[in-house]
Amino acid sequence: MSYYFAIIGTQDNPLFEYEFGTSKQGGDGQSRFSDQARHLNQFILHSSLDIVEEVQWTSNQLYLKAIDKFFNNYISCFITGGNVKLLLLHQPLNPGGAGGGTTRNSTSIGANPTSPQTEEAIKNFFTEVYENYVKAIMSPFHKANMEIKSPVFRARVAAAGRKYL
């Protein structure tokens, strides 16, 4: 499964972006987005912001689960108390589900993006990233809606991705 993670500020500006692949079930951690899809990832996430704003007022949870689907890409969302959105675009391992499906793949997290195991793994990923995000914005040098350029934060997001996804 390939992932594209972004933190979107209160003014709908990207604060942080990171692309990675699964490290579970023998994955190498490299994303498998095609070159064409790689260019669309940011657009797909930003197009789901309207749905996020509708759903956030009907739920009292911070984690909104999979809120949108664009072709074979699923978008999951976590909203902070300050209305900053953590969005994760995830693409299943086998687009279309045909060819090469094995028993091992069908039980992996990447096989079914809406399964309870996948939702729990994404929720744990969001929770860990949120904790690191709070630590990053507590810096006296950080201003609201400022891009996060910290290599330590990027490394912690990568570690959370390897740990849960």
Contents of the next structure:
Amino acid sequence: MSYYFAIIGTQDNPLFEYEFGTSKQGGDGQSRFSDQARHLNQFILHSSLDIVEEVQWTSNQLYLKAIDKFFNNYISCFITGGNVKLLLLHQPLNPGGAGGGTTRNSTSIGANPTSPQTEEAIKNFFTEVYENYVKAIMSPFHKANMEIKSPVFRARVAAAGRKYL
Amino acid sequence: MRSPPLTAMNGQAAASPKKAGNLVDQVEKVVDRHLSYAEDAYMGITSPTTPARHGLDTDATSVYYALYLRRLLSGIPLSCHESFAHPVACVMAISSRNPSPIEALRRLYTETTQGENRLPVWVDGEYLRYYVLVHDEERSDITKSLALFDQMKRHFGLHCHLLRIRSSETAETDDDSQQLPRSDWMTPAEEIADIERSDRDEDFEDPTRYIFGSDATAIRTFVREMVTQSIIPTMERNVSVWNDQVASRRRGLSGRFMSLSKRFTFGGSSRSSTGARATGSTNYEALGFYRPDTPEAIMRRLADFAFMLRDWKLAMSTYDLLRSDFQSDKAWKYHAAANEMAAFALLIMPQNMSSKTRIETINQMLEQAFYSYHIRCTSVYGAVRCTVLALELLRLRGGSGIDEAVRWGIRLLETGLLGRVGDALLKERMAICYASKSGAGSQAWGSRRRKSALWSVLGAETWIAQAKYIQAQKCLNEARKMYSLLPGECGVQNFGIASDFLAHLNEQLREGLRIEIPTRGDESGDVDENGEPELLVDEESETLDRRRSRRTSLIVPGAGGGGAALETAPLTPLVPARLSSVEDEGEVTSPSKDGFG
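Would you mind giving the form predicted together with its partner chain, to go alongside the form predicted on its own above?
After this comes the whole thing, all chains and molecules, with the earlier chain placed first.
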């Protein structure tokens, strides 16, 4: 299970990007994206903004759950009050995912990207990151749509990732 | 609708010596040849700075995708589980100089019912025979021909025609000559054969042929008369007869009861013991097909005819009946085809599709069709045809149909059934699919511009990996255009790796379009699959200003014709449209050799 997390500003500009792997089930927290997939991840995330723009009006929640799927990549979204989107791309390890999963896999968060457990875990992750994000942009030096470079924020996102995903 | 059956049978005859199962590969090969040809032509005639493509036209299909679809559909194999390639009529022609005309016609008739040129047993032999007397205006006597024609009418009834044409050859310089058009519906096998022939012949002669205008008119009249006065009325009559005698009985209460009792009373034993099968619990024989006189086969024909005559409602209801029958008989190929056609009929039907249930029904049918074709029958052709057509029809529905269409496209890409050309074309098509979804409001919420651009980029990547730079350029331009339409006017620029990748693609494209010419011959072969052509020359001065390049490509004047002028000229000699009699073999005896397998 690999994750690619990005905060997208109002002008389709990434404010923050972070790539990590699962820490559950003995995962080492490293992402397993191939080199070709790196640019693809960004493209996919960017293209999901289309779906976000459509789905954001249909729900009164900030957390929009898994909104999009591109081959084996699932995208979950959390939208903030300032039209900044928190997007998480997650890629289950076994492609296809239909059957063949061992008991260990089937209970893990990653195996079934649309299961309620996974959604709950991602929601927790988003909520924690969102709180940290709000605190980060409270900095008097921060302007709207400015990239977040704070190492403290990065460490906190990493911690949230370790904790929930 | 395919009027005379002969094209299908010709295609079958040409395909049968080779492996019949690789129809998709053949289509692939044909389109690939055309693409390479365009690439070569471009390298030869224009300078690399000029090509600019016209905008993304969401209504017109791209030339090559259209060609791909066309070739895919023109090669429908003669098979037992659908009757689209079965003959609806057969033209038997004799010339006015035939010494024993009536006997010749009789012999032609018997050849279609028995002997070597007979169709396989699962084809219904009761199709229309149309008798044509070809009169030579220059060397025969018209009074004699008229007398003979009268005699023909007495012997064979109304389905006769007297075709008056000239026998001398036409040259381009003649007054009344016009170019003989090339058949749009050649099967891939035929076209490959043509291309290979023209490649082999060193002394290349002009393949275009000419025909007298008066002859062309005569032939057109003949075809129109045959279709409107003979073929369609016959089909309509068949539809109503079959509907009355077979389908309505099956639709009625007793028919339902019969099929139920069939399923439950004998259902348990029918598959295991041959005795039960012989007593008629199932018409799906051990051979793996239904005989043409069984109700299932007749209903399938009824549905197909209704579909061809555009009675979608009747077609749909009949396919729907058949679906369950075939499923309980475990006739999977039939089952797949019936599901496929039921979904298509539902999609083509003009009325409401707004309700979600309809989309779900259609999806379910397509799902079953795809599964039966792909997994149960491993029929690549069936699976590809089903998905590609579903994609097109869903796209036309608009709205959420477009998302569904792309979902099916992705499904097809995932299975890897297509070759690399089909792959790239499909990606291009998905971009167009998404582009045709319009949003609401000034921000166009609900449109899919970013998605469209993503697929364009993917398409470009695939094309570059195959050294098809013209197509790649087209895709990249579309992507740029889509990104520039976004509210922020910036595409993936702010994403570091993605924009680097785009720049990299652009650079490869420049290299490809500029210095590709000498290595053309062996290029397409040795480019590796992950999109890294070997020729990367470092050019510092060429670093791309993305924003500017987008601007320029958008406002290139006079670019409108650029795309249309793409070389699709026939690379091969023309083949005159075939209207010969059933002299070709259409002999496929076992259903497994039909190209679906």
